[in-house]
Amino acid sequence: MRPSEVIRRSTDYLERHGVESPRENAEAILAQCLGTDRAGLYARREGLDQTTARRFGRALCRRCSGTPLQYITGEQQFLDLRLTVGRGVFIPRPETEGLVLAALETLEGVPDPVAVDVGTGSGAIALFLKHRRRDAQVFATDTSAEAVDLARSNARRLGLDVDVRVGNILDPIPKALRGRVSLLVSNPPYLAAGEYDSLPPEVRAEPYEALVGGTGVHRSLVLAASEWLAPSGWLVVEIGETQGREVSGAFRRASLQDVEVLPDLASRDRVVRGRLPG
């Protein structure tokens, strides 16, 4: 059986099962399965060894059951990066793109710029920010051991400098650094524990931890912005799209300015950002 009839047929098979994007799904696992692209699949003429077909179906069931394509594929783009991802880390997202840009802008015309990205995951946010700065000092943090070598794997094999290191918020960031960071950024946990129950199976595999926390980071990040940021450094967080007023409201009272809540593409408030006074 040709790729092409693979992909209609299991295409129709995680329909029936309620997977959203049912063919986008089938042309990633069978082009995993492979070791080829969408392009690589449809050029292809044999079909499938008996091997590669039992391993397709076992997929195909995984994903079928909950598991997020992308602990399957083993990869997930952020902008221009293809990231490894894997169970027990936290997926990233588009929303988190949005995120990123923002921090980003941040920095203009800043030069040798610092950066911590602060519960880093897979390591999306500080490798972007040193993929587009490369004169910039980048630093990650994560409570997870587990995440903390995904991201320094995918540092590795991206050609990015990037310091990851174990610990709690701050607390692995060399103390010299105390107000000469020109960046704080995080995408914490930020989900009310009420809410976890309510959460699609798929979104459930990640780590519970990674997931919820409601907006305790957020204000963790607050009372360090003026011990850690240097004169006119932003704090940009990524938050609920019912925490916008909450978290603002916290960023204003710790004396930020230029304080925002930016929306994401949904128009659903997403990220907030203010600076240090200069």
Ligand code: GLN
Second form
Amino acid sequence: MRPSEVIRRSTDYLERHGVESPRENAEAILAQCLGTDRAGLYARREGLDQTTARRFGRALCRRCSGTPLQYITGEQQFLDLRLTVGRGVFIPRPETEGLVLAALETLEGVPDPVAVDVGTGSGAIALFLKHRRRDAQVFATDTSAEAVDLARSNARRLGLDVDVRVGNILDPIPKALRGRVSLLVSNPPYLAAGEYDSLPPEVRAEPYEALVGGTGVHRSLVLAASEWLAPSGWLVVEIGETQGREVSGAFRRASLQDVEVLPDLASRDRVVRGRLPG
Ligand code: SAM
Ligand code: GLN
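Moving from the form predicted alone to the form predicted in complex with the named molecule:
Now the full complex is given, and it begins with the chain already shown.
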């Protein structure tokens, strides 16, 4: 059977099992099994050997039973970076591309900035900042040892010098940087515990600690801001769509200035940012 026929049949199969975007999923999974890309898939004439066919069948089954596509293909595009992702670590989302662009903007005109990404997961935010600002000194923290390993291996593979450390919030950051951080950025776990059960199985396949947290980390970061940020340094955080008022209120109470709530591409509140007085 030629790959185009395999794709047709597996698309039907995924569709019958309620997988969204079944054709894109079938193509991506088959390309991964054949070690090629989408163009290579359609250029190919020969069929699948038995081992590949079996591997492909198993991958389709995993997808139908709620494994996210990215855990099967092992990768996720984040702006112009291709990141390795895997089970046990949060998969970067498109909303977070907006967060990191809003964060990058705050570094304009700041020479040799120091940036810290709290709860780095695969390293997406920290790596993109370093990729766009080679003059920056970038740190990242995460409580998950698996996330720290993955972020470090993404940094090595992409040739980006980011200092990734395991630990809570800012605990692992060198104390000498207190009062010198130009940008504190985070996409923390922000879903409410009560939301967890109604999440789709794909999302529940990601670590609970990466998803559920309400505004706990946001509040810790607001408290840490005055101690860690340089004068005019920025705190930029991702939020759940209903958390804009609460989080921006906490920013103002901590005397942060120029506080704004920014929407994502679907016009939902998604980012809060504010800066320390200059
Ligand atoms: N920044 C990544 C991204 O946007 O793709 C991952 C975001 S994920 C929603 C939240 C991450 O924060 C998880 O990797 C989780 O392990 C980490 N985390 C949760 N609580 C934390 C804490 N108190 N201190 C540091 N990291 C934490
Ligand atoms: N946006 C995530 C979701 O798809 C939640 C991300 C987070 O808690 N930071 O549910």
